[in-house]
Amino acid sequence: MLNNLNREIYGIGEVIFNEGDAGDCAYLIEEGIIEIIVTVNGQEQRVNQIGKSELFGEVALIDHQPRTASARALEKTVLITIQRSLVNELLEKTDPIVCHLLMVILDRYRNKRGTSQPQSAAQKLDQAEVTSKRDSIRGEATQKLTMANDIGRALRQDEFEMYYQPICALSSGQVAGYEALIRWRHPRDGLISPLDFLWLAEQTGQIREIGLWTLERSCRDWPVLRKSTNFALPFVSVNMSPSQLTGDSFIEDVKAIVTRYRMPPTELKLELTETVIINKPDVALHLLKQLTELGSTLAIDDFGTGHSSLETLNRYPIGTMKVDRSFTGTMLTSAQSWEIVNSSIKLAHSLGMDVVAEGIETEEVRKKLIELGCNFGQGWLFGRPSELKNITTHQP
């Protein structure tokens, strides 16, 4: 056998691995043909014959068990090796639910096929480590599957609630609008923050239904919210998920909701993060233009924390920039944060956008933002997120 980087060359009849050998790599056939053999009652039996571009040896590679069959070259064969370290890294980046399902399938395969060779001491130690890791994956997968099931139930049984946080004109303190923020009233765990479940809804696709629920509830509640402000151009901000822009009917769904609740489109502001744009820029541009054609305004959220660029602000029809709380919260103590806030406000105004500063907690920060020309502010200084029933017509 000759080695050439990640390639191995085998002659006619040469054994690549035997049943019971440790599985430390898989193989992709670049040239040649190999046969897969199992031993039944002491007799060899060919169970498969595979050729160019096919993969074999992958089962032992994933679950670290001994080989369940032997492999032998039927002609001169060139193999590309795939090392276990590569697969380990890929599995670590894979969702635990997918990993768990893969392990269950492999377990059933193993139980069906069996192995004819006992494990060595080293293999047993290796297997103990793998078992521990698999237990951890199983636990995380079970937790996620349980939560995904709970999210489905919450949508069916109306367990989600909408909270609204005021967004105020900095110069006057007058409420200009509200940001809609979802909460989950779990029957067992109580009120759950969106940070604790929206990440999973993104992965499972449930975020599309949650996003539409959020939009519908906000439009339904807007007539009551609107009474709490005398601002000339009031608005409610609703967050959009990247996954929502992948739905074929998204624009039609938005139109239907706006029509059903007679929501003035000019009073609906849709917030998005740069992730929405980065993943599918051309699709995002097409859909976002359709949203603005309805009369709604787009706001880019958490500006400065992601892949913010002039191209993003210039290419897309964005009307509002939201400066992240991580900068406004430290702008009085960090020269860097101060400069980021100052530059962001100037940039937004030069592009015809208004600016909302998030995370304002003190009067001192508010005054400094007014000096910098910031239009609006949001934070505990003006009010925490509150249920609709607790929002009154009192002006700050």
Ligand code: C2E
Second form
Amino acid sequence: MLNNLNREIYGIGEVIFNEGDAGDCAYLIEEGIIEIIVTVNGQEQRVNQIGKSELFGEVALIDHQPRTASARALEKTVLITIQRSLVNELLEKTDPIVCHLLMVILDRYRNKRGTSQPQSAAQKLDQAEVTSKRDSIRGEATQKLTMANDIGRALRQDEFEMYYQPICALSSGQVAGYEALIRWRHPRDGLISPLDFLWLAEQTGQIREIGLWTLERSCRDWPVLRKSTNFALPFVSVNMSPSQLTGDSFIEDVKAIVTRYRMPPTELKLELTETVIINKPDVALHLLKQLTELGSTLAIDDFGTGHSSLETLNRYPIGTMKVDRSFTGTMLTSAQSWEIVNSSIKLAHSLGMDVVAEGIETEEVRKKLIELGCNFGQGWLFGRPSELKNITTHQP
Ligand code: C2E
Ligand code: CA
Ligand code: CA
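In place of the form predicted alone, output the structure of the form predicted in complex with the ligand.
All chains and molecules follow, beginning with the one already shown.
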């Protein structure tokens, strides 16, 4: 990054750039004063005078159009140059919606000021590349904006559905509880997987409303779902996203839902991934403690894919570890996966946690997991996620 930042020194009256020049860098004034000049009917007019810490030359830098004004030093001036390559890299990492908004605003600004400049052949070539990049950004931005809008409609028009997948005691196969998994029944595209829309809801903050909806629906369905298990301590496990834990009223909202549906808190498990803890360790600890004070238990989801340390696990009130299916699925063919599953189970038990192995698809894997001392399992072998109306079996 530092390669993109250089210093330039100008003396009194020296030109920094002229109207019509290619705008390939912006400037930050470290010391001195500069003036911005435009030529109207052959006459120079000063439009601005700026000093220390101010930025100029930024518009052409971003939209690749030639300079629409000249800049000249009014006294000895030290400038830090900001090269296009730096801004390009930052823009590449920026959300397409934000990039698109920026371009639209710049276009309007130029049109309003009538500041388009004639371009050289090289500038035109550069412009063609910029236009094609902008088209692709506009495409991505439009797609995201449309989908975010669709998610809002889905919430208002009740297009989401809850599916439930059994979590079984490994040795007996008895259903102990269920994981609630959201689906979107899109009026045009049919059933959409959570992986295809939750990432966007997470970015837009809509996940907070979705999170409350999933909790509410799971609590509402629980009395019916509960009838399909005879387990001594049955539970429904609801996924929580990292952004939910940053909402101000989160605990109050959970309390209100649990009370409204008379949900026994001990039968509600909340699943969170390691990201929640890693991003905001102290806020997370505070909120998670409040949750467990209500009587609910916590499960750490997708264990092994993040960076949880023994210390993290110990510090947080986590009752269940869910071993990620990328390890259970390959534990019979990969020594590394086997080792991760084996040591995760031991670690969880040494901390007094239950262990759920995710993604069990075969009898062989189930048997091996029992040998390793794993208590619970979830996966196609026991049952796929289903709608409530299809879960009717009374367990032994
Ligand atoms: P997850 O929490 O790890 O949920 C388990 C995922 O593994 C589910 O995918 C489930 O259908 C799938 N699965 C279960 N058993 C097997 C198996 O034996 N083999 C294979 N190949 N897959 C299995 P799903 O329902 O598509 O959900 C994907 C992810 O979306 C979830 O992963 C979770 O991170 C997220 N998610 C789903 N529902 C919610 C929700 O209501 N709220 C939040 N915040 N996230 C959710
Ligand atoms: Ca989960
Ligand atoms: Ca998982």
